[in-house]
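One chain comes next, on its own, written out as structure tokens in the form predicted alone.
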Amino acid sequence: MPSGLITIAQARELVLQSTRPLAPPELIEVDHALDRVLAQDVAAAGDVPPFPCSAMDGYAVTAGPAGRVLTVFGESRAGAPSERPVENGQATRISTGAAIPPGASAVIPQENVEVRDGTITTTAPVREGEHVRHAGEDIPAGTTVLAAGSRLRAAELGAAVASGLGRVLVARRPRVQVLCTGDELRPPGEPLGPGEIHNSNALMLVALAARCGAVAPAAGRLPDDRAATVEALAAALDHADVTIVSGGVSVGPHDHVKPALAQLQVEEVFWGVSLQPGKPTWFGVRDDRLVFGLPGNPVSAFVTFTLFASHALAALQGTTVAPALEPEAILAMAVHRHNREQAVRVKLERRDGAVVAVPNGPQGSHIITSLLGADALALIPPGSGEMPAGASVALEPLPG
């Protein structure tokens, strides 16, 4: 365990080693596969379009100069192919989709015909496979479609069943559980005593977890009290991947998250970051077990499962979070820096082609507002005086 604070590169790179994608592997259908993430490569089984195809309604015809008179026979619709061949001086109906019948080799669109008595006149030329979608043009049989560790967005979905898959091998979404500590939390909508708060870490946590693509209960809630949270814990390391405890892991009176982990035989592996917010977070392991020790601040709490539990849940589904947009931004106006690395929550806006990051508000810890209409963390670095406007920084994504 290293001593003193660390960055917030070397927590993630511990956090990192200390994590390995869940096995086994489900085979799932590709309808129910929204947002998972894949746990080998899609092969497109056959040709995409696996036939040649007409990209315009129009007529199937030879190729030829314009001012041809040509007799029409049949059609070719979507799901209804036409089997009779086009020789010269015929054409066939056809519409977009369809295939093409034997013995054309192009489309005429309908607007370059004139159409009288079973016959067109064709008012432009045609040139051989214009306007004709040929067989494998797309993806041919075979390609890689989609990588192992991709995530099945509405795209990616699209581009499978296109490849002629029904089922896929996703990785096993991992099981969360968030745990807030704290005698003063109460439920959403609850009236509030003296010294109470509404616990909105709870349902906050609960959703990046879900948006990160874990399977995520509600989280339960922690009592001051040590033999309460030893037991509450106790359950959820026997039945959760990652157990994301909210506030407690200070050193205060009624801070019994760490002795109750220690108790229990989870290994610290870090406490303590050089980042503001975000400086108390810890994170242990029990075997293939992780543990997360987010503090209690909501913003805190945010920025500190965005810098390490979101990369944890994406290296256990064997992938890694995606990238921000852009990877760095000019700063919209100067920021006091501190002796830790920061993370501000800025809005992202492009002005003269480039990139500004605008601090979204107040930045306490406390400011749950610096959240709302977020873009990304910028991130700060640490030093002394101002990091002034202009200046380029480093862009987190924000989770989802």
Given for the second form:
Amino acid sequence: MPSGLITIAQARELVLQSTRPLAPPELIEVDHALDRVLAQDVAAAGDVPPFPCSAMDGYAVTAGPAGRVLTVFGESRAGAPSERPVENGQATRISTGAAIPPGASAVIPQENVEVRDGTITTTAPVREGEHVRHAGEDIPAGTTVLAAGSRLRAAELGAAVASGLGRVLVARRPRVQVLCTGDELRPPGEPLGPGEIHNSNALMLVALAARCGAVAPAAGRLPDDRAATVEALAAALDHADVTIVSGGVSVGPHDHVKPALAQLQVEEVFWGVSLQPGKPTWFGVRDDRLVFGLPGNPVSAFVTFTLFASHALAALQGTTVAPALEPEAILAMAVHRHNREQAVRVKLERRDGAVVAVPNGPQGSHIITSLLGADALALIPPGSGEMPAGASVALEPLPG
Ligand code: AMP
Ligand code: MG
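Now that you have shown the form predicted alone, what about the form predicted together with adenosine monophosphate?
The next block holds the full complex; its first chain is the one shown before.
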């Protein structure tokens, strides 16, 4: 590893050591809880289902053989239970999800009866408890349904509501301010003057932050100027839990981010990771505020956000980045090693039962198309020569 640089794992560890869950958590309505992270375990307020109910449209009956003739009394519908007890020789019409009336111990589906003049004749035997969903069969009251640290997606919200919750205690969303440095940057869609490029990192980093559960307003754009950089960083440090600066973090004469952060008493935790792309990544803290200085090349910015900032945003919300579905894969083709660890954008394919990582085209740090359709980052350990096709590589998930 080149001297003065730390590994990806060391850098991530330093980021996590500097990151505490944001306090205090917030009690919010479930209606607004999509993608939020639970701050405490959720226990079911009541049984799910709350009462014994029918799994079929049919008749609530007692158990018995085929060929019984039963008199039909009343109906138990979803939301309108029948109070009338069902006795031997009787049946009550029932729909799926409706409460089992007192006295009934099973449901016979309507396709297993012949209906005639207010009676049914059973054409199949009925076992005790058949087609009855028991109270608490899915979730007994008081049991833990969702653990602290769970991200509330559609399924979790459904389970929380079924469990009787109207409000949930969730982590506060981290406030992220993205700042893009560079005299050459133009807003989306504007015509380019000589030497200018479009500011792709602004939208990309804000989108990544949002995907990681942060509140991220539009990115600020900074000229390559010391005073302007200090001013914008000072404002960001005032309101943002995490400031993410793109570009200007190297050692060129127009790179003002490091000296500006030093002037603002942001303490450097590391600068320089043995990583390709993403070597000049900078990370520092001021009190509980985190600052990431990401290299300006769009792919470097995306990769370093993924490897470091996404983990900080998860930790601020009291959770961790969900691991890749596949922790490793087989390289589809040989990859030239680098003296730094490489984060290769790959597509994953299944071939003969094995998960294969196919490098997603040219891998230069300016090749933004290498991100399109990529499924993961494959980490190629540093070294010389080639990592051969068929070698096993670790995978890192991509945000969102
Ligand atoms: P820097 O890290 O400032 O030296 O920038 C490295 C490269 O990334 C240069 O080619 C910059 O023009 C490019 N770059 C910097 N910021 C952005 C941005 N926000 N969007 C797209 N490219 C950028
Ligand atoms: Mg620059």
